[in-house]
Ligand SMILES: Nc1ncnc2c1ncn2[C@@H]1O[C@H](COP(=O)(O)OP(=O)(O)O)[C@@H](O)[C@H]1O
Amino acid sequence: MEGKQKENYTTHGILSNFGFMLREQWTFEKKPIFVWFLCILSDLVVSLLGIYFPKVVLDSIGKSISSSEFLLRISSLTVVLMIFQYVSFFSEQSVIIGATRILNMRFYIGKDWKSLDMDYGIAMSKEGKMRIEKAHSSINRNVYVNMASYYINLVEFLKSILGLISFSTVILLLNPIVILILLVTYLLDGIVSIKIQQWEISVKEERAVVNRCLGYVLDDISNSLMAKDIKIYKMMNWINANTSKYINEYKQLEQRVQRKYTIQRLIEAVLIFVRNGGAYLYLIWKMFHSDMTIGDFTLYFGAITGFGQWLSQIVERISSLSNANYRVDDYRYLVEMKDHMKREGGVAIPDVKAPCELRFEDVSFQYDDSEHIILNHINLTIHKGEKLAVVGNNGVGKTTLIKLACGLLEPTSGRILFNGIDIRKFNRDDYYKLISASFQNVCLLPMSIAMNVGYDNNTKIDREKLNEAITLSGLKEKIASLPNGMDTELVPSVVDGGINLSGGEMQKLMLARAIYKEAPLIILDEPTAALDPIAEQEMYLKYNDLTKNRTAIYISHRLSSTRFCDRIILLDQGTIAEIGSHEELMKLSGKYKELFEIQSQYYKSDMEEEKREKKKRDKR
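Model, the form predicted on its own [one chain]:
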């Protein structure tokens, strides 16, 4: 689109991500940060006592101290060790619990909220979908490996650094050369680990594509709404074949990753033999050629072993932090993604109680990742209070037209004016206040019918206006039959005692929602698709009341509905092929008349059949 540039996909950087994660934790909950330090301190004390305890025991035995003094030393150290082990265990669990809390209560919600709140055009683009998938992957595994593992690995990394420093101090008393040998071998191990980690990150694009395909066949296609088609049209063979295909692709990708880690483990085994074997041989030699006590030997032996363990943990945590760092990147690339539409400021919106004029000036649209032009140089003025019908075959751009009118998409070229003002000058969220819409896809929330129709964060539900909207939508009779009326809860899978509505009833509910909002522009996208012919006819008879004091855009495949509108446009191949009233287009004897006459044959027979069935039911 015009004026839009692709962003660079470089990493935010380790320090930037460190600051981001620290701010997120501090903003969400401060207590875990203090627990981190407690965990580090207690673990460090436990480790030092672990190598010091045997020295005290052996030296005490070697010096033949009294039993009472021996017991006092051992019991004192045991009590201190038990206290710090207790603190270490519970603080470590608290670190994990804290990471889980921020993952579930901030990062998950942050990802979902951004996916819903970002510009619709961005969310529907190839780039947007990929970013959402990557952000989802960054939080979609357990807390030990997803982006929240950053906190766990950071605590363990800092603990390992302090442990290494502490144990290095002990080994320095033995011989600095021992530290040098250990450091060189672990440095080599670390380089190998980081190289393999970087390679794994390099295939994350490939992994995201495979996960998205696998997610579709395993999750999306398992939707209960698809079960009917799958059974009737015997789609299971296709599903099974593609599931196997994507699972094999995923398996092959993971095998490539595991082969790299197998090589790393082999190299690591050789390095362990070199560094530990050399250090232990030197320690044994020192034991026989100096005045080193058995207690000292045990202390140094434990320090060398512990030094290696700390170094190993540092390498492991660097690798894990690197992985977590890239996952933080993926999350931030989504949540920090800038919207193209105006989100701050903007010109004042017009009176929401008055009808509006909407004008398309040379508007064209195509998606960034497609060469297909959906709408091509559309020029159209919808006058104040006018009822406009948009018709045409599938795929000609009807839904795209209303998405542009709603401000959900931006034109590739041209502009759209609302009461003479380019809609891009409005604050995006303020502009949405000017629009009521009933879309084909239904969004039901697990709360009452009244709340589903009249929910607003800032105001209480106006019951009088609610009753009027319910009556006009044709849902009054259904609601009257429910024990709790408009306070009946919906979505029984979430709410105990909730109910399900039929397809037609849900469509009426969405229509009631659009009526209740009382915006100056109302858009009805196939509002009768799930209604039977008689219910549809009843809605047409109330059409003027539904759109009273509003400018209306009506989209329908059923051309019989268009005669209730002031004007009709017929879209064909992305352009306005015909425009006029129903009578004018019928006189034109063009494509509109042809489609209308074909449809009317079936429509009339359907209505007559429905009337006969209704008479039979009434007689019973």
Second form
Amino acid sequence: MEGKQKENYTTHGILSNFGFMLREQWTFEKKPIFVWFLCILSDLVVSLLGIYFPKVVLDSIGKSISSSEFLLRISSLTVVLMIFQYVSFFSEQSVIIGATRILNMRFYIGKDWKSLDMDYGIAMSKEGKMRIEKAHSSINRNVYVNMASYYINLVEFLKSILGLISFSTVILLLNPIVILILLVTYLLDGIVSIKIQQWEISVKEERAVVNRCLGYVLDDISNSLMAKDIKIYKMMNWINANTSKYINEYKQLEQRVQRKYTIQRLIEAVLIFVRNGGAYLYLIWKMFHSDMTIGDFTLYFGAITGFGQWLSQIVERISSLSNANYRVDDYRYLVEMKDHMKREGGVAIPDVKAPCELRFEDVSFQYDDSEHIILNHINLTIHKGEKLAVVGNNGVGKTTLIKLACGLLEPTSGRILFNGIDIRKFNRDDYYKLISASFQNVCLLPMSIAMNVGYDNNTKIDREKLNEAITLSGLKEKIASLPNGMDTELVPSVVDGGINLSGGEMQKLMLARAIYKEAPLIILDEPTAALDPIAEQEMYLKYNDLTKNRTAIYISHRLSSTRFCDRIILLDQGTIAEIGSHEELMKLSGKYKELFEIQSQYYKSDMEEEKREKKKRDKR
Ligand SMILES: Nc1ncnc2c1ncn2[C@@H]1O[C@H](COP(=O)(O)OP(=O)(O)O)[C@@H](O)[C@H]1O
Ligand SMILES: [Mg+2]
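Alongside the form predicted on its own that was just displayed, please also present the structure of the form predicted in complex with the ligand.
What follows is the whole complex; the chain from before opens it.
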């Protein structure tokens, strides 16, 4: 299918991810990298001193040296130990974990940024959604298991490798066979835990599905916007039933994971018994059959115990690292996803002040997660300065049609031409400059009303233009009633003293934003759906002014609202069923006329009632 990415999931490999993570840390902040080295070094010194210290003490007692020399040896070693211990503790706690937390935020922002910046069509596609979901779960807030835990694990891993090498050297002096016993048992341990880790990763996809469903019932539904409908339509039972169903699935999945871990722990216990028992028996035997001092005994004893700890740390870190490595893969899988539309170069866009022509040439479209063809071989030319209305029942594909016109979605086949140029030839982000649109959903930022209307990459707001847009959109009275007028801030949940707007006011604000932006193509998707009939009527009267000098597409499921347009198309079952002016379509006596007459009956009574209400209000 054209316009869709079909990439298979590929892992990047350990080295590539290592390079990626190092680059990320390096470009973000260099200091932690130096701290890692300090931390690795000091930890190594601390652990070597840890096994050497008792030997010095015991051997000194045995050799009956002077008490002042004994004290000097002990105190100098203690001071060195304390210094390195402090450095190692300090670097681990405050810097590594702190830096990891901060870096995780960076990945978080990286993921959000990418989700917003990537082609809209890709973000909406099945694959895009899956990648976003995976990246999202990679950057959870738990610093020990998220993607940024890579750094903590890497440092610990390197530490353990160096520790193992130095302790092995000590044990080799004793007997290489001891090392062999230790290695074999730990190897078995390692294999078991890696196998389990791999198995757990294979259930990750299952987990993502359950989490998505749970997330929906727990988070999406419980937001305040849905509470009203849920109460009124008594949807709680459905939610209860489904929440328990998903929690049950979640529980079963987790239990399966836990059972596997129990088996692993059992095998581990047996291996510990074999390993430690063997090594200590050998040491005790050697004490009685050679000239080994008590100081040597403690040194080797410490080295053997320490060896095991280093090795088990390595095994543990390898599995955590491989887990973190998968998370890095998941993240890169999203952020390195290529856009399909042109992001660089591209032909120059036409003058934004001149009216434009838009042509659909044999355009078909199908969402990749649906069987259903939404638009089927659409051919349509919207002429320069023409006011086109698109009507049709809910779900017929009106919004999809304009998303295609906006270059948000790519046609499955066919092409869309802007002034004769295939819109795919423009740089995607440049093309957006040609379009002014108000969509059905509301997008407000916690800024002033003026900024919400006139925000354009921080360029200074043209107050005159702003006033005009506010007047045309019908927001003038509302704004006059606010003490701070256009500078009133929105989104009270983020801004202190911010205000809430009603649904209709927000829709007017979205309309004002579309009017303010000087683009040759203006698209209004159901701009009056939340307005009362009077406000709606007022908007129709002003429609010519607000689309002046522009080519305009007006979408509505309400047929009577489109009379002021030059041409109307009626979408039905993926095709343009009827096309013409209101009078022409009425003369056709087809579907348009039928729908028009049904709708206008209801609409008239609505309108009359509203007028009566308004008169009553005015009298008071
Ligand atoms: N992101 C999507 N993925 C799959 N199907 C979608 C998506 N968005 C919309 N649809 C489906 O496409 C059809 C047309 O939707 P839309 O263009 O929004 O209709 P309209 O604006 O005419 O009400 C609907 O059946 C809707 O369910
Ligand atoms: Mg729609």
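Residue numbers count along the first chain shown, from 1. Note that this is a predicted model, so its numbers are computed, not measured. We call the rigid core whatever largest set of C-alpha positions still superposes within 1.5 Å between the two forms.
- Superposed on the core, the two forms differ at Asp368: its CA moves 2 Å or more between these two forms.
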